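Next up is one chain by itself, shown in structure tokens, the form predicted alone.
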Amino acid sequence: MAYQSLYRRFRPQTFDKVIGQGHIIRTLSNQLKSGNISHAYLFTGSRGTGKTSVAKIFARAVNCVSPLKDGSPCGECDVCKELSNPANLDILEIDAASNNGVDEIRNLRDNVKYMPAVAKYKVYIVDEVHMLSAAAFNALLKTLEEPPEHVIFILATTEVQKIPATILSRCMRFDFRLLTIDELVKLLMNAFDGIGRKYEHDALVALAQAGQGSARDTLSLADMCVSYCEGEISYEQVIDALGICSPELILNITDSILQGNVDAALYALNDMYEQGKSISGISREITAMLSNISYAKNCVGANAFLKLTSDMYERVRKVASNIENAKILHAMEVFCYLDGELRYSSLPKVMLEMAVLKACEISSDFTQDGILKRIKALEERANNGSFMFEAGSGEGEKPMPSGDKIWGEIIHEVINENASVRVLLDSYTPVCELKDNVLYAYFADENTCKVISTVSDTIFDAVKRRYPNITELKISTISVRTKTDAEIEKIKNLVGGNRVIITGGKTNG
């Protein structure tokens, strides 16, 4: 007997074998039990979610003489046996993709008047119904609204938005959802157990993730891995068979991008090129990894739905803990945009490299959002005082101004803003020093210090606005009494000549 692919071999034949569509199965079962059968149904959803399989089960169930408890066909009665033959004339499958003209629909309209051969109902299953032309839809419209009592229409489509509203309003609509990772893993376990192949659980998870919610796609990939893998179906062999990048390598390049390490990111990208990975595949996997990182950073116990291996999840969580959400969001925006652009680009490799560079450095993003992010980052740095550096704090860093220069700038600002302290500040000039983020202002005598201290809060507020790193303003006096010129010169050499004020026989510095 010729080999039968897994998705055909394990196609459900009863309602209880259908996975992931409980809301639909329950409604159809209740209709079968009560006998309230509609004349037209619309099954919509992504590929491989069970639309055609459920349509076939339902077509046999409405005609079964002795249905099972849940309304499924028994498969044992004469009618079920007749309908299981692909050549039967009572369940008719029509491919609207290749029979989409008005003439084909007119033939269908002429044939619906004939009674079924062996069953109670004649069921028309029209697959990919959105492919019908406008004239074909118009020809179908009246028959679909009021078909003969012995006819049931089941329309299936992956693009429900292309179906005219006049058709939609005449059908009972069912939306098939994508399958979860857990549901697909159970499906794979049943399939591999059914054919007697051993497997690793992580390998099943990798296959389920690659299937992207489609049972048929998942089983098709499993079919390929059955042929590729020798002995037990392992995680490493599945990764090789599917031709996807190693999750470790994807995490490494994603981490390098988020850290802004262009050198490491481009080296990792070159490693993927050497493995023959597709440009679009690399882009999609980086985007998926960024999504995993965002979940790991913001959701406790995120692996309950990410379904990563325990070791990989710990590595993802470690990367996420050191990255801000803003950087993750920036990188995700870059690669989501890239995924759409790659379809039309004649230089996909260059576009991917541009995206990596752009994601590494937020300053390379010249979109409105990118500019706003940089402005926000500058505001945060200004508020935190991170623009200010102590002299000699690092190579290339700008030193803080001298204490005297700071005082001059601040006093100029204060006297322009506050006229009440202008006379005081114009009358007294201190010698200033900045030390350990404290600004010292030395005046000639105690009386002057007392006068200036009355407006010290106003002065310090101005200091903090311009120099947030300065933590305190201290106003004091230092006086040295001397009588000789030699001692005066000695003091000048010690503290700097510009920091010495000579008044009436007193040397103050």
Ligand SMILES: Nc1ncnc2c1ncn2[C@@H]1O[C@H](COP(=O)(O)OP(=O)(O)OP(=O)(O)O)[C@@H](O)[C@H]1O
Given for the second form:
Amino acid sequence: MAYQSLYRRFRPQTFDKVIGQGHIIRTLSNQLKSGNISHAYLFTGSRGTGKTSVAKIFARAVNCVSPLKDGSPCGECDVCKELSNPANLDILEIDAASNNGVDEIRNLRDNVKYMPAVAKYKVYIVDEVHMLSAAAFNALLKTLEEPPEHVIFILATTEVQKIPATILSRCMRFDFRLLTIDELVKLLMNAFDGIGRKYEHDALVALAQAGQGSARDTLSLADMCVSYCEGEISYEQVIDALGICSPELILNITDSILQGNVDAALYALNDMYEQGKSISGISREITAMLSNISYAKNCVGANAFLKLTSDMYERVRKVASNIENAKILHAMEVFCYLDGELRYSSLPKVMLEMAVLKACEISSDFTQDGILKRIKALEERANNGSFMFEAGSGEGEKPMPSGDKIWGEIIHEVINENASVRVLLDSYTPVCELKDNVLYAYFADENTCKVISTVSDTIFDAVKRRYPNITELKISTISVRTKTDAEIEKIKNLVGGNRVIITGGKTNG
Ligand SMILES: Nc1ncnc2c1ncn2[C@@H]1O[C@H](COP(=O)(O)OP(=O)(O)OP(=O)(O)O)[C@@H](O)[C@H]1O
Ligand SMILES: [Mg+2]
Ligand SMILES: [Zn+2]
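Give me the form predicted together with the named molecule now, not the form predicted alone.
Let's see the whole complex now, leading with the same chain.
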């Protein structure tokens, strides 16, 4: 027999096999038992959550001669047997997505008057009903207004906002919700037990998380793992098959980012490249981990819905407890933006690295917390006298060295401390100038400036240690030194006057 995919093989045939959606099943089951059946239903909700499956069960249930206790079709009686044949004439499935449906709906309108062939009710299941054209909706409306006694409509859609109000008001509406991790784990257990495959529980949780609330998506991923895994379906193999990074690795890199540890973050990134993880996958998983951290920090007992392993949850909580919300928020913003941009970029790897650098950057923390911290640092400096003297103010005080000399001195110090800064500073040498206690560093182009700005705090810290009276480090693009007036004019015209800073002695000419 040809292989049948798990989600088709495990389409529920009775209500008790439908996972989640308890509120819907209960109402439908009660209606069936009391015979109080409506003539038009609307099933809405995300994809793969059971709309079509429940519609099919209900269509057979209303007709079954000896229904089960919960109202489900028995599957044994003559009617059930007849209706399980896809070619039967009483359960009619119309796919509104395949054409915009005018002909089908007109056809339907002409045919509803005929009595069902074997069953009590003729049931029309109109899938993806939001795809109907305006004309088709109008044709449908006529029939919905006064359907014959023997007709039931079940309209299904993922996009309820596209359904005209006139249709909505004539239907009894049921909202199918996304399935929880626990529910998806149960679904997977049933499926793997059903095909006789052994599994690790953690493997099921990883699959359920990847399925994002959709039963169909979860079973499709499970299908892939069934083929991929040898022997027992293990956590390790599932992680590999799905191409996701190990949560430990993701937590490590996210922690480094939140700590502003560029060095460790870039090393972790390279580990992931080496494992062959995709750029967009890495980005998505860092974002998901940031969300976990935010929940673990702000909601007591968050693991009730995060469903991390207890060991992992403890580690996430520990990371969360050492970091302020503002930093988590900053990193989330950077990575959400990245996710939107990645699909358009021809340099996704560079984009990811830029995002990591940017998320690490603490100087961009303009939240109340961040500003208060910086004020406090300034107060401390004021108190310990760092602001007390100006360059060249005292008699006989040593003159300050030139900007270039200061840069040379401190760079030597900085690169010994921090490997990531070393990489950057080895590659780019600026022209420097000291003016009014501000150290200006001019780099060749805007991009270099951006890159260097990510480590400017580290550099400035080193400058301050040696030269406490330097109040600021400014990194910018163009410096004009030793140029003639005519040349300076030309450059100003080229790059815009306000970006040109003239330093030192220019030659005459
Ligand atoms: N609630 C559920 N319980 C058990 N299995 C489910 C459930 N929902 C979906 N499935 C599984 O997913 C498959 C597809 O489900 P179904 O066609 O009912 O989803 P749907 O909501 O109609 O999706 P779509 O919006 O894409 O049409 C089913 O065959 C079944 O294997
Ligand atoms: Mg469907
Ligand atoms: Zn039956």
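Between two forms, the rigid core is the largest collection of C-alphas that superpose within 1.5 Å. Just so it is clear, the structure is predicted and the values come from calculations on it, not from any experiment. Residue numbers count along the first chain shown, from 1.
Fitting the two forms on the rigid core leaves the C-alpha of Val185 displaced by under 2 angstroms between these two forms.
Relative to the superposed core, Asn36 undergoes a C-alpha shift smaller than 2 Å between these two forms.
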